[in-house]
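Here you get one chain, nothing else, as C-alpha cells; it is the form predicted alone.
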Amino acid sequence: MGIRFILMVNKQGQTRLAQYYEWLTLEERRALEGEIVRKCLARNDQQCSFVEHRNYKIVYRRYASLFFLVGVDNDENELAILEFIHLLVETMDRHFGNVCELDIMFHLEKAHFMLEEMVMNGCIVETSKCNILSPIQLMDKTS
C-alpha cells in the first residue's frame, strides 16, 4: 500500500491533523500517535529523519513549528516520502502563504482536502500543485 498514515504535530506534541489509510481503533491511534510523537520530538537536528517503530517506518520533517510525520511500509523509499512531505508543505504554502499551525487549525478541511487530492488509499496519485489546488480555488470562488 505505501503510506499508512500522515500526522501534523506541533512542537508540544499536539496532533493538528491526522489522516489514516488503514483501519485502527481510536485507542490504537491514540497510543501510536503518542509513541511516535515522543520518539520523533526527542530526536535532535543532527539525527536522520527516519525512525522504525513497530511495523512502520516513520519519515518526518520539521517546518517551523510543525512536524510532518508519515508512516509507511518498511519497503517504501524514504527519500521519496521526504520529497512528498516537501511537496505537501509547498502546496500548503502556495495556498495559505507561508503555512503555519494556525492555518491548519482554522482551515482543517482544506488541509484534509489537499491530502485527499494527493494521496488515495495510501498511494500518491497527484504531485502537480496546480492540479491539487484548482478544486480548492474553485470552492473558494463559490463561497
Contents of the next structure:
Amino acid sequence: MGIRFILMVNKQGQTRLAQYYEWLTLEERRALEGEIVRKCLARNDQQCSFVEHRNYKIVYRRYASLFFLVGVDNDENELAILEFIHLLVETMDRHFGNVCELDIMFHLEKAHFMLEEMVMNGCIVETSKCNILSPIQLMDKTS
Amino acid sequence: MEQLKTIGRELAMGSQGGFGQSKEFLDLVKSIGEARSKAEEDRIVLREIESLKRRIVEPGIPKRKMKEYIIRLVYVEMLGHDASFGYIHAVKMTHDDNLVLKRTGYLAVTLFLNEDHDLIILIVNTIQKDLKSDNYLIVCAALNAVCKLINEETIPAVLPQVVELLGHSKEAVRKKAIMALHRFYHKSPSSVSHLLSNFRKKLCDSDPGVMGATLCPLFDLITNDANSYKDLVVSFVSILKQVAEHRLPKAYDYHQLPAPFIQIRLLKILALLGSGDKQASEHMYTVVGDIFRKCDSSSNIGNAVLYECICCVSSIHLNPKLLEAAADVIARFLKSDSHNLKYMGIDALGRLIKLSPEIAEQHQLAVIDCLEDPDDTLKRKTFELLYKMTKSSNVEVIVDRMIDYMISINDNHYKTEIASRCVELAEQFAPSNHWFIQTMNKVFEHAGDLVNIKVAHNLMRLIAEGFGEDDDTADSQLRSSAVESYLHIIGEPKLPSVFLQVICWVLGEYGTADGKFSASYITGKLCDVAESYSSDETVKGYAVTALMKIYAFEIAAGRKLDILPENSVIWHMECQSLIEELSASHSTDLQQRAYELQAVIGLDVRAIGSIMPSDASCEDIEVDKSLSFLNGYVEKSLEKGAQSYIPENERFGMVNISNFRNQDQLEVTSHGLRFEAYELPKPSVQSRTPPISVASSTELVPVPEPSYYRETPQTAPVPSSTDTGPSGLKLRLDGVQKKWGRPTYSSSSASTSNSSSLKVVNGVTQVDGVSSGNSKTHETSYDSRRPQVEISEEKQKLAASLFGGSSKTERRSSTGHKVAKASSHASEKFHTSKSTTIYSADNAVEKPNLVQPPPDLLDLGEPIVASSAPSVDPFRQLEELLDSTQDPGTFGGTKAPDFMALYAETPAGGRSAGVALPLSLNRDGDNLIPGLSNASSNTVHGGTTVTNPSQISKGPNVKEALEKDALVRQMGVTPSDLGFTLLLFLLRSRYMEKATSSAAPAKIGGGGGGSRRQSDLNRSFKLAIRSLLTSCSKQELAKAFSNFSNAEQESLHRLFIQDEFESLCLETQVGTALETVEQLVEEKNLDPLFSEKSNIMDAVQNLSMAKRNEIHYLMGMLEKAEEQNRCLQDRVELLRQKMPDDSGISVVMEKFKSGILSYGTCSDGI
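What's the form predicted in complex with its partner chain like, now that we've got the form predicted alone?
After this comes the whole thing, all chains and molecules, with the earlier chain placed first.
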C-alpha cells in the first residue's frame, strides 16, 4: 500500500486538502485528522519530521502556513516520502507559480488531479513533472 | 502581508477570468480561509450546506455552475460534514461529455464514495464507456476511477477493457491500466491471476514511467511470493544500473539524482529477492555498491536512496564490502545534526545489528544521545533498536529504561506495544526469578489493562511450570518470591484487573505452598480483593476459586479442624459473608463458584484431595469419555432386567432391513462438508448420446472410441499420458469426437437412402477398419464454405495410426515435399487474399494478446509432426502430385495419412489454419459434393502438399492433440440438411467469434425454423464463451506444461478451452436443443404449407450471394493455380534442359499437362 493518505493542513489545523487511499468514514477521517494534526503541529523544527501514530507513520513538512502530512506504512522510506512532499510542492509551484495556500483552495480539483497523476493505489507512480502536469495543462486548454 | 497577498491573488484570478469561478465560490473559499476557529468554520460550512441543498436541485443549472457546486460539496466533506445529498449530482457529472466536467465528476465521486456504495453501480457503465473513449484523457480519468471505485464484484465488468488498454499507444494510459490491474490484484488476487504475466511484460515497456509504475505491483507480487520472480533479478539489476547511470530522461531527475523514487523501489524489490538467496544476491552487489558510491549524501533524496541501500544490504546475502559501506553511511547519519538523519541512522542500525552486532558498539554514545533526546519519535526508534540488541547482559538496563519510558507516556497504543516488548524480553533474558517477577509486576502495575490477557496467562503458566529447568527448588523459589511480592502489592489501590487475576490465581495455587504464610492470612487478603473490586466479576471469580483452593489444600493437608466454619477462627466472618453474598449473586458464574466452594469444603479429605490436588495446575486433566467407571452400575442394572443400550443409528435401523441400514449409514457419512474434491466428470457416453438417436448408432457410438485407441498400436503412449496426469489441467481428450461428431447428427443425413448405412459404416469403420467406398463421413470444417468433406475410412485409420507412431516418418518422406516450396508460396498468398478473420489463428503466435477463437476442429494450434527427409527426388514428387490429382482412388489410399499429418503440422510461421484449409479442399476433390465441389480444389491439391521441410519433433501432449483432432475428424458430422447446418454453423461461428462472418449467408439459406431456439443457443454460447474465457487460465496451463514452447502451450490452452467449452455445451444441453430444432426443421420440411415467403427470398438471396462469393473465391484460386502451373512448367523446362535424355521427364510432362487439362475442365464446370 505505501501511502495511506495525504493531507494538507494549515497552521490553524484546518484541512485544505485530503486524499485517502484507504476508505475511512467521515467520522474516522475527522477523528484521525484531529489527532494527527494536533500531534504534528505541536512539534518544533528541531524534531524530526516523522511521527509514529498507531500502526503507521506520518511524514510531514511545513511550507509557510501549510503543512503537508503523508501517512505511510511502517516499512516505507520516510526520507523518500519527505522528498515526495517536496516534489509535490515543486510540481504545484510550476503550475501555479509560487504556490500558496489559496492557490490550492481555489483550485482544489487541480491539486487533486496532480495527486491523481502522482499517486495511485497508494504508490508513487509518476515523478516527472512534465508527465504530471501535461494532462492538466491539456485540460486547461480545452476548457 | 498575508491579506495583501490574498487580495493580489484574487485580483490576478479576476483578471484571468478564465477560471470562471463565481463570486459566491470565491467568497466561500475566502470565508473558510479566514475562519479563525473550528466553530466558525463549521458555521460557514453548515450555511453552505443549506444553500447547496436548495440550489443544487434547481432545474437548468449551467454545467459550469454545477461543477462549482460539486467542488463546494467536496469542501463540505473535506471539512468534516456530510454531503451525501449531493452525491448523485457528482455521479451525474461523470456522464458529461466535457473532459473537465467528467474528470471533476470522477474526482468528486472517488472522494465521496467507497467501493461498496450503492451509487457505484450507476458509474460502472460510464466507466466502461469511457474506457473505450478515443480521448486518452477521458480514458485516464476513467482508469483513475477504476482504481478507487471498482470492487471485487465489478472487476469482471471492466477487466477486459483494462487489459486491452495495456497496449494503448499513450504511455499515460498504459501506466494507469497497470495500476488498475494492481488494484484488482489487491481486491481479488484470483480475478487477475491469469494476467500476472502482464506485469512482467510491462516491466519492459518503452516508457520509463510505465516501467516505474509496474514496479509497484511487482513489489507486491514479490512480497507475496519471491521465488516465482527470481528470474527477474537480472532484469531488475540491469534496470537499476541504467537508472543509476542516468539513462532515463532528465524529466525523472530529482535534485540531480536520476529517478530516485524508481531506484528506491527497485532496491526494495532487490532486498526481497535477495533475501536468503546467495545466488540472486551476487547479481546485486555491483550495482548496490555503485549506488553507495555515486549517491549524493548532501541532499535528502540522496540519503533516502542510501538508506534504502542499507536496507537492501541488510536483507540480501551478506557481503562484507557492502556492509562496510553501509556502516559508513550509518555513522554519517548518526553524527548528523539533522534529527531526520539520526532517525534514519538508528533505524538502519537496527537493521544491520543482526548481521554485525559490533557496529552498534561504535555508536554507543550516539545511541544514548538519541535515547535521551526530547524528541519522542527518535526516542521510540531508539527503543526499537535497543529491543533488537537486547541480550542477557544488558536486559536489566534496557527493560528498566523501557518501563520508565512506558510509565512516562500516555499513548495507549505505544504503551501496549512497549509493555509486550518488556514482557517478551523479561521472559527471554531474565537474569533471576526475583527480577523477572519484579519486572512483570511493574509492567502490570503501569500498563495495567493494556497488557494483553495472553501475557497474563503466559505469566501464570510460567510460574506454574517454572523456567523449564528440572530444578524444583528454583521453581518453588520463583513461586515464593511471586507470592511474597504479590502479597506486598495487593494492598495498593487500583490495580489493573488483569494483574489482580494473576495475583489471585497465584495466591490460590501457591499462597500456602511454602508454609510461610498462613491460610487465614491469605484468605483474608483474597477476601479483601473480592470486596474492594466488587464491580469486577472476573476478579471476584478468581478470588473465590483461589479461596476454594486454599481451603481444599488445608483440608487435604489434614488441618481440617482449623477450617470448618463451625469451630474455626480462620473462617472469617468476612469470608462467610462474601460467600453468602456471592451465592445470591446475579452472576451465575459467581453463584456456581460459591456453591461449589461450600460443597467442596463439606467433603471428606479423600474426595477433596482428588478434586483439588495440590500443585496440579500443569497436569493434564484426563476425561474418561467412555464412562467406564459406570460399567459396574450398568451391569447391575442389566442383571435386574434393564434393556441394554442401543446406539442411536442402530436404533433407527432396527425396524428395517439391513439393506436400509446401510443406506442410512451412507447418508450419515455423507452429511457434513466434503473436503475431498469432486471427481472429474467422466465422459459419459450414454448421457451424451441424444435420446432420439437411432438404436444402431447408440450402440455403435460407444464402441469406436476405445477400440480406436486399441487398434492403433502406436498410440499406446498417448492414452497413458492422458491417464496419468492427475492435475486438473489434464487434457481430457477422450470422448471428444462424440461431442462434435455426434452420430445423431449424421442420422438425418441429406441423402436419406444411405443415411442409416452411413451411421453403421461410421461406427464400423472405427471398429473393424472396413473400408467402404461410398460411405461419406462428413466433416464440418470451420470454414463453412467447404463444410462437407469426405474422408475415406482408409484415411482415417491411417491417420489414426500415424498420429501415434513412427510410421509417419516413412510415409512423410515418401510424398512430395519439395513442391511445397513453390506451392506454399501460392497457398500463402491465397490465404492472405482471403478474409483475414478466418486466419487470425495464423497470427496467434506473433500476437499473444490477440483474442483467439476458441479451438475449432481445424484449429490445431502448432502441433508438429516428425521431421521429413530433406532430399526427395523432385520428379517423383511431381509425379505423385499429378497422380493424386488424377486418380482419386490411389490418392485416397496413399496420401491420406500424409494429409492428416500435414494438417497437423505447422509450417514454421504457425500457419496451422492455412494448412488445414487446403486439406479440407483436398477432400472436397474426392467427395464431389455438388454445389461446393469445384475445379479449383484440384489446384489446391498443390497447396495441400504444403509442408515445411523443417519440422520439429513433438512431445506426447501434442500427440494427444493430434489424435484428438483425428478423432474429431473421423467422427465428423454429416450435416443432414441446411437447417441443421445452419445451426451447426451458427454454433461454430459464435464460438469462433470473429471467423467466417462472410461465409455465413451460404448456410443460412436453407434454415427456416428454430430461430427462437437459435437465440437461446446464442445466449448459452455467449454464456459459455464468457465463462470459458474468464475461467481458463493460460498461466496455469503454461505452468503445467512448462517444458513446452509457447506455441505449443498456446495450442494446448486452446484445446483445453475446447474441452471446457464442450462440457459446457453438454451442460446447457445444446445437443438436445439442436435435435429438437432438427426435428422441427424436418417436420416443417414435410409440411408443404410451411414455407414463409421471406424465408425463401432470404434463402435465394443468401444462396446467390454465397455462390457469388464462391465464384469470386474460385477465380482467385484459378489465378493462383495458373501461377503455380507456370512455376511448375518453368521448373520442368529447367529440368529438361539439365537432363535432356531423361525419358521420364516426358511422362511427367504428360501427366502434368493432363493435370492441367483436368483442372481446366473442372473449372469450366462451375
